[in-house]
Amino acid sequence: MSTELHLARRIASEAGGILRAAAFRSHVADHKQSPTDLVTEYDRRSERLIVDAIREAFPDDHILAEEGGASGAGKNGRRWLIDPLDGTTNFAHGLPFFCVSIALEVDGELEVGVVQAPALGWSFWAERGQGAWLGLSPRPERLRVSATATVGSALLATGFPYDNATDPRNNFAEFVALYQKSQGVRRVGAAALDLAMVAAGWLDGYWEMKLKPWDLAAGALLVREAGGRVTGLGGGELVVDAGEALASNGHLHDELVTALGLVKR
């Protein structure tokens, strides 16, 4: 395990114990530029632990994070990629779906990721080329992605973005006509999740557009690691910050690309 994997596993586990402390229960929420788009204290407080540890470990890192934006030199080609808390409109609510999401990007490609679920009690770590983990008692293990072969047969996932009152390119007609194809469509709520779903098989495919590069680093080495397929949602190559992926086991992913170019707005 690199020093890399081991500072974000440590410290995705402390900022969850952050917000483990206060799930299970509402709190007050500021609104950033939606009514949708929530932040708390504990947005915050995460994130300033997570930010504080990587800068005193890795000083001349770049660290790119949701609360408070870009900073570090980022001359060395190294980016951290933070969430500190991933549903936040959940863990506003009270309810248990929500995750620390931390990864690492050297010279554009993914080489860390973790996602923690405080909650639920779900830790999922990968490294490039060294497989996707779940922590579980007394040992880890290895996340392998489904073997779903159809669309048909598949129970997806998806999001909407905080502009879909206002804006037509809103995920709406997308979630209908996969819906009409699938064995079903979740919508868990933080797309760091979604990914880690799919990269442990309980999933086989998501897809999601309008996402920041935050939601998108942990999760996508995740379903990498464990064997599936991470793109655009035209099926090219994924580009963390281009706000859009389709993640999927692999063998469905042809046929979800073909379905969302056919949807109709």
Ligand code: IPD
Contents of the next structure:
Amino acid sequence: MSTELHLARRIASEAGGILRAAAFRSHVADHKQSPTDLVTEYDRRSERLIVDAIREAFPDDHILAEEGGASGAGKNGRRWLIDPLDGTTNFAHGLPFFCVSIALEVDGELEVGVVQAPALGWSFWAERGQGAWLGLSPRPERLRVSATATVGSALLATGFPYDNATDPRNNFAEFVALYQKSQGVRRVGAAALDLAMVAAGWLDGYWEMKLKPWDLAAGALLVREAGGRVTGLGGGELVVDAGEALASNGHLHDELVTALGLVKR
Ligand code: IPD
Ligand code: CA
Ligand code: CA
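Alongside the form predicted alone that was just displayed, please also present the structure of the form predicted together with this ligand.
Next comes the full complex, and the chain you just saw is listed first.
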């Protein structure tokens, strides 16, 4: 295990400890861009712990974190992408579906990804070329995507942007279309967790638009390392900063691209 993965796992677990101690109860939240885009003191505390630890260990790396934005030189081609609390709305209501997401990209390539869901007891990690793993006792389990072959027999997940009430590009038509074709579409409320669950084979596919790089980077590596596929919504190469992702077990991918492409808004 690389030093970077080791560090990412350790700080995800420590930050997760802060969130776990505050789970299963509601929290006061401030609003960001819109009345539905929330932030709590726990998002900030988790982020401070993670960012401080990365800065100390790798002072020359660039860091992009949700609450504090960009910091660090990053002339070495290394960028950390951090969502200190993915699923803030769930967390703020006491619903335990939230996680910490930490990824490292080197020269544009996702190298390390950790998704830690402390209230659920799930710790996922991946390193490029080394597989995707779920920490279980007594030993970690290597993850494999599902074998589901058609959208008609698939369980999918998606999410909706915070500006869904004002921008027609809100994923509603896509949701209806895929709901009618599949065995169901879940809205878990934490993008990194959705991707981790595709990697684990518990979900067969997931898509979302208007994401941020910190939402999708770690989870995308998990899916790839578990044998799945992650692209843009049109099936083209995944661009982490473009904010859209279609992830699947691979078997369903082309069918999902076609189904999403046929949606009329
Ligand atoms: C959000 C969650 C949600 C997704 C949104 C994200 P946050 O992240 O991942 O599931 O639908 O697009 O912004 O705000 O809870 O970190
Ligand atoms: Ca997020
Ligand atoms: Ca967040």
